[in-house]
Amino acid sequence: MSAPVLILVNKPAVGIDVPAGTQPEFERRDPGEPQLSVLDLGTTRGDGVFETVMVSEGRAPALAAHLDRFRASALLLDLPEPDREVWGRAVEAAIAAAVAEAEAAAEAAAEPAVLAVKLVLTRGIEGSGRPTGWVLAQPARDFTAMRREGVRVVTLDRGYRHDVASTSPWLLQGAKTLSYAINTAAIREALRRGADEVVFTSSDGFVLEAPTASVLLREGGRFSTPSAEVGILPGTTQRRAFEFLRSRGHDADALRLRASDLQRADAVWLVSAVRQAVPVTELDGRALEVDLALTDDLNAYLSARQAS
């Protein structure tokens, strides 16, 4: 396997000079080198954001609207606002040189790896008013076979209402930040109720999201998932799952969808940037229809080379 290709974004915000005028917008460091100071809000706070692009065979299908997602994450966070420029530059430069480290380590002669490009923004050290950025890429965790057998869900509470964006913005619902204890002691819990997988609900009985991916729901001929409108993650895949369930002349929309909804569907996915589409085999102890063809068709959709 190669070895990963970190990315340090000198310029990571507008505004924001490159430290003493001479160092470039961004450069590549040595990931296996100490980069980050202990004191980095990003590390002792959680205090930053991040996006994961997929990119296949070299190209990178939904940067743009990672990009976008990345910006208003940061603004909901009232972090600098990133320099969407030189993010792009900087993302294009690890994607270039991450396929150039498989490429030499002969890995690219069965299919082109998969690579998985995290952006990261944080706050930087308390009081220096500098945030910190970096880009990594590296070879994505081979998710064919969870695409292939799906996963068991449960639903969990997350103890909150479906408006708790508008009456309770501090609490950064739908921001994609750094602080993901909740998400991983949800994926715990699912793991001790003998699932792999958690789809969120409202106090209020709202369907939401899953910790790391979007959820997408299927009733008859109907497709579905809930709207940012609940405080959630707007999904970046879970777009481009609809621009093909459009395209196949499908009813897809992102609706205020009950708890009761996602009881009906016939049909439910997991959607995200590396993952894909992950169909969802059981629901709270429910076995669900696993509809393969269009699994592998919509995973064909996100996966193809497309310009960003």
Ligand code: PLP
Second form
Amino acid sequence: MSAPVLILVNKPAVGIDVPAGTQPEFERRDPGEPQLSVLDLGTTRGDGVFETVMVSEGRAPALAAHLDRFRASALLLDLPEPDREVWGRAVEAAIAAAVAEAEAAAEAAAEPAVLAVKLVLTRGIEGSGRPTGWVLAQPARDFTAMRREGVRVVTLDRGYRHDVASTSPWLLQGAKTLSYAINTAAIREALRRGADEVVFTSSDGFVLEAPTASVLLREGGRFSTPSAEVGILPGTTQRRAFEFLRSRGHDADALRLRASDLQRADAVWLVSAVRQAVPVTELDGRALEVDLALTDDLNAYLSARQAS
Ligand code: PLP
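Which structure goes with the form predicted in complex with this ligand, now that we have seen the form predicted on its own?
Shown next: the complete complex, the earlier chain at its head.
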């Protein structure tokens, strides 16, 4: 396994200058050395945003969509606007360095490397007014078996109404914040209930998302996903999955979906950048159809090199 590549972004936001004494807009640092202050609000408050980008064969097919969402998340938190050009260049540099690392590692010859590239922007050290940014590229977790075997899912109430994003925007629903403790607690609850994963529902009965994935449903040949207006993260993978499904002549729509729609669905997938599409084998104890041929084709499309 090759080592992670860390790039510190010295010019993370528009209107933020490179700090005195540091010339480049970003620079490679040693991920094994301490790089982050214990006073950083990203660590003390989870006050920041992130993206995880899938890189296959050296290409990030959804990078533009991730950079768009990174900006949208930052603005929802009133963080300074990420400098898109700088982040784009930093990500490309991290990918190039990580691909070189992987090629140098002996085992890389067997499988083309899939990387997970994380972009993080925090509010920075308290009182400094200077956000902290970095890019970390590392070999991705291998989801091959999960894409074939699927996951068992339970629905859990997130405790917010479907319109929470407009009634209580300070809850930051729809932003990809660093505060994922609730998301991981929900997955632990799924494990306690004998399942692997979660689909959240709103307190008033709408389907939302998984803790780290979007949800796709199929009922009678029609595909759907919850629309982003119910206070969920607009998924980059869901968007690409719909491109694929429509190119195959399927209807695929973002809708307000009731929990009863989920219970009626004949097939369900969880989709996210690095995991890609994983079929749900069981929903609240009910066995679902698993379409392995479609799942394989969808995953081949998602890992294709071209930009979408
Ligand atoms: N919803 C949540 C809460 C997520 O954390 C994620 C990804 O991590 C997604 C949806 C899927 O987003 P993407 O397909 O862009 O990875």
